[in-house]
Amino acid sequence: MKIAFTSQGTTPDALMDPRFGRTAFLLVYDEESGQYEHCDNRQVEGVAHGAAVQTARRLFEMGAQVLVTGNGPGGNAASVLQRSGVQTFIGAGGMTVERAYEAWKSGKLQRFE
């Protein structure tokens, strides 16, 4: 399974970015290979509308089935993620990506519906 994290950096020790649509990076952990892959998402910072949909598109391109974030996606992005079957979990703000993965794995994060 591939789990995506909204992140402020490109390594597992980076802090989580509490935002979804304007997250600086998407960091995807592939549980099968044990490898991380990242996507630079900073280009959406200057976008007036549709940043979250662009971020969701990048998430899909990376093949993630799960999203772990801080506050959760807004209305449009939430709809897109739900329709695509990506399970979203919130409450990981202030954690590192590694810690957020552990929290998700142990069921300590809230499912975003």
Second form
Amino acid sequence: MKIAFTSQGTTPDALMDPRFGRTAFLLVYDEESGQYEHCDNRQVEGVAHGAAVQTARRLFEMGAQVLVTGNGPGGNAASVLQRSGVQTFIGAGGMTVERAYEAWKSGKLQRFE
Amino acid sequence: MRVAIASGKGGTGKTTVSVNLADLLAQHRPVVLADLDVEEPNSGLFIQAGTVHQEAVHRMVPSWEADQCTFCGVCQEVCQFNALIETGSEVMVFRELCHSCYACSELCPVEALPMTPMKIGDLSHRRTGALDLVQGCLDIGQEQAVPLIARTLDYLGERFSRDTLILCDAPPGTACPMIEAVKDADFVLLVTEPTPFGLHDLKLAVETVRGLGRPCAVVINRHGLGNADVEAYCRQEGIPVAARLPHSREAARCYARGERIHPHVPEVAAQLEMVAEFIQRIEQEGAA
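Compare with the form predicted alone: the form predicted in complex with its partner chain:
Then the entire complex follows, led off by the chain already shown.
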């Protein structure tokens, strides 16, 4: 399983970015290989509208089945995520990515539907 | 002649000036008042008039045809507004993000994104005496004012000759809707208030109007409030101040009741007369 995190940095000890559409990075953990890979999403800073749709595209390209984030996506992003089949979990805003992974693994995060 | 009545800051009195000036001018000559502040068109609240024309306004957006699509990704690649996304099993179109540029539709190799009309608002044309009121009104939930403003301007062009005096009540700010309303005006009246906020936003509006190569003058509303910095700025920049509408409680009362101000507040009427004369001078200079 590949799990994507919205993060403020590129390593597992980075803090989560609570935002989905305007997250600084997407960090994807591959449970099979134990490897992290990241995608720099900071170019959305200059995007006036549709940031979440652009971020969702990057998320799909990275092939994650699960998304862990903070606040929960807004309207457009929510409908994209729902229809794409990516399971979304929220409430990991204040954590590091590692902690967020543990919280998700132990079922402590709320499913966003 | 087309005169846009604009401002940087909201709430400075664009509609007050537009409505009262149009009403005053219409006592002597035909005038068109066009409310281009389509997100909140208020001019019509002050004018009772009979309907001449009404139409629904649409803009074109892509609609996805599942049977044709090969999920090649071209559409989401070419869209500059993130209005399309492939989710794996479908292409989702966010119509409110679409700018109707046709790129996805034209570049789709299998014609799976035909453009279809989406209603965005209404245009209405009403008349009372020598005053015509043309107004665009954006539907609730629509985010893009520009296509409706453009259609309203087109309608004005179809319906009235270029020498008809048209006063355009423009949207506030200096973003795309304001630019659309101002870019083809022969003259721009910038309504401001003599406060630091008013001045700050006036400077932005002046830069915008100059960037568009439009001549402008300033109308100071609620004169007597704030300070003299707006006057100093206009002097320094060589921008004429066409009139100074006094800060008047009675004027505010009239506005709140939905009444025209000039019949009740002579000090305001006198200043509006000055604006009317100013416009007529420009008209004559343009004709000469």
